[in-house]
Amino acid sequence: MKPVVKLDVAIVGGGIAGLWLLARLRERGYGAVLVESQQLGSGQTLCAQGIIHGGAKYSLHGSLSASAQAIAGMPTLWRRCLSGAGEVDLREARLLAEHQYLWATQAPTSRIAAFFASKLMQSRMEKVAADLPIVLQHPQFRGAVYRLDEPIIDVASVLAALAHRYRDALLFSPEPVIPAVDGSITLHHPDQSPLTLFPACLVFTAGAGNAKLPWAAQQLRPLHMVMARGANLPGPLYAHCLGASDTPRLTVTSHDDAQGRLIWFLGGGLAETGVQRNREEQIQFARQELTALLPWVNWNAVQLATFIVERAEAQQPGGVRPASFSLRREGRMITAWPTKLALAPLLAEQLEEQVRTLDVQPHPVDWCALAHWPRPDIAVSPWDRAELAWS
């Protein structure tokens, strides 16, 4: 007989959405576990730049978009958690920067976008003339800089904090999890006898892996991200550089790799349009952009690497980007997509409400039956991947 463990909630998918939901449910007494078939954060989560958006980048076209309104309260919520006063204790996580900057060039379109954003986000951004990021303190710099109420977190440390606190509820099953007709799921591992979980509610937060579910229609929007490293990098930078569109021309965050080297992680319009370019073309284009925006840096002495990440979202009419998170319910199974890392807390709140509507009540779990089951590791950050080609 295969052992059967009854649960309140089983979560499939160990990115930020699944881990935050697990933490929220466990803190409220629910018997909840999380199942991961690869490594924690191995999909989209560790490919995120770690920005806890407050809405500025969604207001560059002159009005408060639905995305801006949905995400407006996230910096305050995350800061409370980082201080230990929020719904999830993230005191073990690392804050990389208190603020993100918005940087407008001398181009008229860039200045206009900055003006619109500053008028709409008055309580959450302020123009600064001194104490600029190191790279923008150069005499050749021309432009305007605004400080945004948007902290940047070290994503891997957030995953580590949640994994450490709820390790007893993390289960590794290398085979994809497919629910049976009765709603149960059976985990397989080469070193263990099969284990069947019988949850009252099953939640899928597996990103692109949700596509295996017949009721979970989704869309993928790729990004071609760029990373830079080298002694010539002029210190850390956390900034959106504005261009002519309502997407930042370049978004930069800074991180340390496993050897302690400074990494610039480059997204924004560079990554959005980069899906039309191959690796060599994207690297060449990135050098051109960096040289145009920061010409006083010797970019030929900096190494670049790229990778493509697929953002998974619930299918939208016309394939447009959803304004906020999405969830779909099929009986006692729920599928969810956070869309943005910063929105994970709001998604978890809505998922808990869905669990309550299914009349799932908190019950204790026989944790002894799960004590010897293998646990998933945390994935490595993109810049530490062994297969990367730097040039």
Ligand SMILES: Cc1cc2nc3c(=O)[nH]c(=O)nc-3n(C[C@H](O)[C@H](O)[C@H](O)COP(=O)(O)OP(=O)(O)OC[C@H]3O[C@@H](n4cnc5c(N)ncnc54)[C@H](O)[C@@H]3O)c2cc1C
Second form
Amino acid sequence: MKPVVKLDVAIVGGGIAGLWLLARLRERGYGAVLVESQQLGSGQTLCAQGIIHGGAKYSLHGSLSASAQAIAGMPTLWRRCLSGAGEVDLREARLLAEHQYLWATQAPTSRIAAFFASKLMQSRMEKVAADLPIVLQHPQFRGAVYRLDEPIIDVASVLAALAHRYRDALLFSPEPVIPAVDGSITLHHPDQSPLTLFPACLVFTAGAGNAKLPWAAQQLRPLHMVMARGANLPGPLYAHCLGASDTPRLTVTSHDDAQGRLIWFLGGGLAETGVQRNREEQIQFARQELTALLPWVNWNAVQLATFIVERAEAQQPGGVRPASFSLRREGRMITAWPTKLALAPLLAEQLEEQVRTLDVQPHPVDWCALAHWPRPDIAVSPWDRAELAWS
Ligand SMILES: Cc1cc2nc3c(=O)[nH]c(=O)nc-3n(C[C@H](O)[C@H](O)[C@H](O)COP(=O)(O)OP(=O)(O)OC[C@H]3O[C@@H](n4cnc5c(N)ncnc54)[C@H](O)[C@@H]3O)c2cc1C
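Mind pulling up the form predicted together with the ligand next to the form predicted alone we just looked at?
Below, the chain from earlier opens the complete complex, with every other chain and molecule after it.
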């Protein structure tokens, strides 16, 4: 007979949504585990730029949208967790920067005016003249610069902090987990006999893997991200550059690779429109954009690499970006998408509410029955992936 372990909640998928939910439920005494079929963060999470948005991106059309309201409290919530005073203990995680900057080109089409039409943004940004990021201190720089209340976290260190704290509850099953009709899931591993988990509630936070569930209609929106490295990079930069559209023309964050080299990670409009371009075209376009925006840097001496990644979200009419996180319940199974890494805490709060609605009470788990099961590793950050071609 196959061993069966009873649980309060089994979570499938070890990105930020699943790990945050696991932490929240465990802190409240629930017998919860998380099952990952590859490596923690291997979907979208380790590809994220780590910006804890405070609503800026969502206010570019000038009104206080539902998305901006949902996300406005996130910088404070994450800072509390990083200081050890929040609902999840992230003291082992790293803050990369306290603020994201925003700079506007002088083009008449720049969306900066829309920011000032938004009451929310007026209270969350300040114009800065001194202490500019190094690259914007150049005498040729002519734009206006604002400081936004948007901290940037080191995503890998957040995953490591959560994985370290709840390691006993992390289970590796190299075959993607599919639920049985009775709500159980069976884990397989070449070195182990199959193990069946029988949770009172099953939560799928599997990103693109949520598509395996017939009721979980989802949409995928790709990004063609660019990374830059080389001695010519003019110091770290955390900034959105505003152009003419609702999406920043360029969003830059800065990271260290495994060898301690500075990486600029480039998203925003460059990555959204970049899905129409192949790798060579995207590299050429990125060099042109960087040269147009920061012409005093020798971009020909900087190496670039790209990769494409899909954002997985609950399906929306017309495929538009969802206003906030989403969840769908089918009996005792719930499927969830945070939409933004920054929103994982709000999603976890709502999921816990759903667990309570299902009348699941906290119970102890037979941890001995799980002690021998293999644990998932943490995935590698995009700029450290061996298969990348830099040019
Ligand atoms: C390029 C990029 C930049 C971004 N930047 C930001 C940002 O700066 N700020 C922000 O707030 N948000 C950002 N986001 C959005 C954010 O990354 C995502 O909303 C978030 O990471 C989604 O997390 P998740 O846990 O739902 O899914 P994922 O991170 O995709 O994790 C899903 C996990 O489930 C596992 N899995 C899949 N199927 C199965 C199965 N059947 N069985 C077991 N395991 C399974 C996968 O291996 C994976 O580890 C960005 C997204 C992208 C793509």
